[in-house]
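The chain that follows stands alone, in the form predicted on its own, written as structure tokens.
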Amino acid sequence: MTNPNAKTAALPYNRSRQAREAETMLDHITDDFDDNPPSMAYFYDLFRRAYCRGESIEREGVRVGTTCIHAPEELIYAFGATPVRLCNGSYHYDQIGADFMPAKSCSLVKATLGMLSSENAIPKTGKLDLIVNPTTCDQKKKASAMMAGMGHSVYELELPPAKESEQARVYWQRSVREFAVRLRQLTGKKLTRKNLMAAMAKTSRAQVAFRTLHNFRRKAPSLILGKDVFLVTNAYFFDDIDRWTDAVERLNAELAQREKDGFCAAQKKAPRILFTGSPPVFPNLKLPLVIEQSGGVVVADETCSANRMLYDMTSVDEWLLNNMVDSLADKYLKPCTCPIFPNNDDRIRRLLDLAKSFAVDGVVYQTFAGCQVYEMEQRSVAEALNKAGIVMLAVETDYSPDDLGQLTTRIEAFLESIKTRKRKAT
């Protein structure tokens, strides 16, 4: 297969395929909707600079790439390093990644490999000193060797096969402690109680800002559209955490004013949708965008690129260094609703709780073609939602734009069925 990146290497960056793909999506996000929050200008500009113009994002210290939310970012910050989430949503990089993996593999994993193998990758995060690859799904596990073959230094952060038992908890705590040892070797710095407390305070402030934004999504009528929330959370992947938190706090202040003013970001009777499944990662926000272009509004999500990424807080019993590290480990394992674990009861409970507390009218379940764990859980989730009287639409897709027409037709029919159901109920 010809490497698509080779054809664009000589072009100015803003004319490259990856830049045009990102710009097209960003134009839809900003131009196809009225009354975008002025505070979103920070995020729109950030993505234009990073994805459309290829500008470098300022980073301090050692750069540690992460491929999953299971990598404890507080530990990375505590050692004076900066975490960079490597999950990628570009169809351009998906095509490049097909050189490394079978065509029917998960688009997200292929796109990440495609980005890491490209000389002109976006967003530009500088040279990665280490990539932390938690051993979640089988495809990500196998990707470790491929990333190492590209010349990257890769550390495999080992997860237990299940999470319920005390043995699993102890296994994971040991894995996290060993990760701290690897970070010490990488940075030459010692982990201290003071540095870890400062790192935890940094991420806690970001989580508080996110939770405030999360709670604003409960409001009816809606104060903000889901396409903007996904852009905000995707910015957390690569933006400076303090700048990101400042921007989210400004957005929250604007949403508070919108609530006082009685502002409606969507039609009052727009179907309220809970989004779950494979994560929407920029520029592949096509499904959330189709939902809101078709008259729905995404009011909540259960994905590892948004809600699951920032919702859970660290609970520390004793502020001693080893206890703090173990508490961090618990935060990344105990509440996790990732479908890699055999028992999915926590995820079903979480979805039912979100559906109730956000007064959703229906659920859209996205699965990337080749993402077996989400495909396998689809039936049990659908059964639980149906039992609770909540309708669900399961959508299998990938990063290609070719199915956009089909997706639009299915989403429009789903939203219309919700409206009909609500009319009959009144």
Second form
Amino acid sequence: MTNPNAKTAALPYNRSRQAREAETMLDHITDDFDDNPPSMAYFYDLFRRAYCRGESIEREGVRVGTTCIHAPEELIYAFGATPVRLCNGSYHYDQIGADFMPAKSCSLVKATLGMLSSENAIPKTGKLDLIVNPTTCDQKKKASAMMAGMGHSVYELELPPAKESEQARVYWQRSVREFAVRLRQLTGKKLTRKNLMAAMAKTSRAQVAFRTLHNFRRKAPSLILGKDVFLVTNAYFFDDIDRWTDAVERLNAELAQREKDGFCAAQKKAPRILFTGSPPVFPNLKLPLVIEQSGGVVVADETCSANRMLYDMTSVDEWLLNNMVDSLADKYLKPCTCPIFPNNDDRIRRLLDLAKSFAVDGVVYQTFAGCQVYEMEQRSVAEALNKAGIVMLAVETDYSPDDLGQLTTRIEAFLESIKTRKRKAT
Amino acid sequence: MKRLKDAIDGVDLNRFRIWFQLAMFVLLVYGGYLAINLGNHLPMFACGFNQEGRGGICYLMPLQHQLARPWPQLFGMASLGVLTGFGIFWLWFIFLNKGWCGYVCPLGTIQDWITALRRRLGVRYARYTQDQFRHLSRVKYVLLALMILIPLGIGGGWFSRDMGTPFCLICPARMVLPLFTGDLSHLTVDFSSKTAVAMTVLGMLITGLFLTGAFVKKRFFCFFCPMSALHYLISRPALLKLRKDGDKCTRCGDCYRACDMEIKAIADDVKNADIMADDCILCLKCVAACPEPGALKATFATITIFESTEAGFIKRCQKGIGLDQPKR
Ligand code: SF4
Ligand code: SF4
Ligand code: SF4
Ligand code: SF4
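Switching conditions: you have the form predicted on its own, so give me the form predicted together with the partner chain.
Starting with the chain above, the whole complex follows.
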């Protein structure tokens, strides 16, 4: 383990600036709030170990990195390999990644590249045997060659540019089958009905746990805060899936108890916020945190680091291998509300439905500076929401902590305006 | 009440259907032995040629007979008979709508059995492309038109009487269903005239096609069934309805995957509440496969009788996750 930077090499990881970035965020998440659910301790501890102390959470066997929710994890599990989601939220890596991308690019892509170029990448999930890079937005697409340039072996999983047509569906099903072939070469194993079924059951158990958690957030007053839920879903990126599911099930059991006891995790009148847009990834939980520090509560989200990643479930009509793989492909394409697709009525409808069924008071729309697709969709989303009588605040930000003060002011004003509106309405 | 609703919404629909279809099959194919007779205006293929066992008769047979009457008769006194016949048929029909196809029709049930056999053998099913689908969907209307026009032509003296009940001559049910009561007589070629030879040979070819088709393609024959076309034309006032709440739909396509009739609109259409397409057989598999509460539902006279729920979906569609799972 050689480190080119002598100065940081002298410092143990847990005292580096990078570890401090994570630590500050975790401290805020845990210490700024009373009554954190005791079963969240598992997740707090996981992040402390992985991000603050730089402990290895290495996985056995073949490791497949994914840069997007479109890579079917069930296939990876079926081949006995482990998926690790690479989307990174660290400002430290964002700065390193700036060397690869143009100045005005998305923090998430830069941070991911920054992490991949580092020798002792945090979280320490071990050397990657393959990176699957679905061809989504331009920045991620172009990142492929850069990752390859860093010495990684990269597989471009070809996603169709639109998703509605039958051609797109068939094209994507073919891509997914190709991916299975690549995984067979990588692992030397065969895909069978049995191992795919077991893999799908693994994921679906996790999804059921997530959906249960999601449903608890409908309750008013809230049983759990959004900052905790983002941490939970972020842990899904790199944690062992069965252990993760167990921990979420424990959390759910606790929330059920909280419900019985009539517990309130936030003030009864706290504005209920739906979070959408660019995905919050630890340690960049800045915006959700500010919302809750300012007295709001994030009750639902529509982002690819949480809801979009875990919500939609597969249905299989005939449990034969071909059909199962096609069903998986469908699940990863059809319900996806990613802004890279030309039309996005699905996203708007999803937001409206979430807003309605979670009794949402306002929507916060995060756009990472440089993410054009989210920026371009902002107007149509705002219009649709406003038409339904829901206010939306659009926030452009990145991973740097510099805009924290300004963000806080804006969020506070937004929440205040919601409260005033509510008061007037009653 | 809520408990009952949850129990129904959580039902293992596929298993329920297997047993229900079997019961209906017995009723309609063997009911005759028990002196059951539901009349001859039934809105599905309870074939009248299954003389011994039939528990009722497919309406297409009397309809073609009636329409082949000489015109003076047909447009005179007999018209009343045709109209009452149609009325009875219609009354049967509006009760279950296309549910007759998904749950009762013996020919539909046989196709499902052939599908089950294929699945057992581990053979995957074939699909049409959307283009093929669009074209094939029209065939049933052409057949329906011919089925009405040819008898009318006979009555008008343009075609030979050997063409009487033209659809029955080529209908696979005529050869397949009597087999279940040991009647092999319809598996022969009728040499009495040229027309008869042609039609019975065609009928045999179609039966062969029916059997092989149903093996590779789910509900192969139903795409072409003139009864289905007739159903759709009169389905508006039906009591059993398939309804969709587009606001709750994520367009995940889970319902489309389950649909034997490859109806894409079931997933993609978020505008129409009345979502039954012309090929639909109201099997309700889509409702069972939908994970979004209340996105799809079956209603009877506007009362919801079966609705998509998250819990029901998880129970039915997620195998081996340690919750109580339906057996295969
Ligand atoms: S042959 Fe077909 S159309 Fe004729 S009575 Fe039998 S089932 Fe009906
Ligand atoms: S469409 Fe199929 S199920 Fe319906 S009447 Fe025709 S053959 Fe029977
Ligand atoms: S399964 Fe339900 S949510 Fe999914 S597309 Fe069909 S109706 Fe919509
Ligand atoms: S749309 Fe639904 S009810 Fe109709 S055939 Fe398809 S799965 Fe069956």
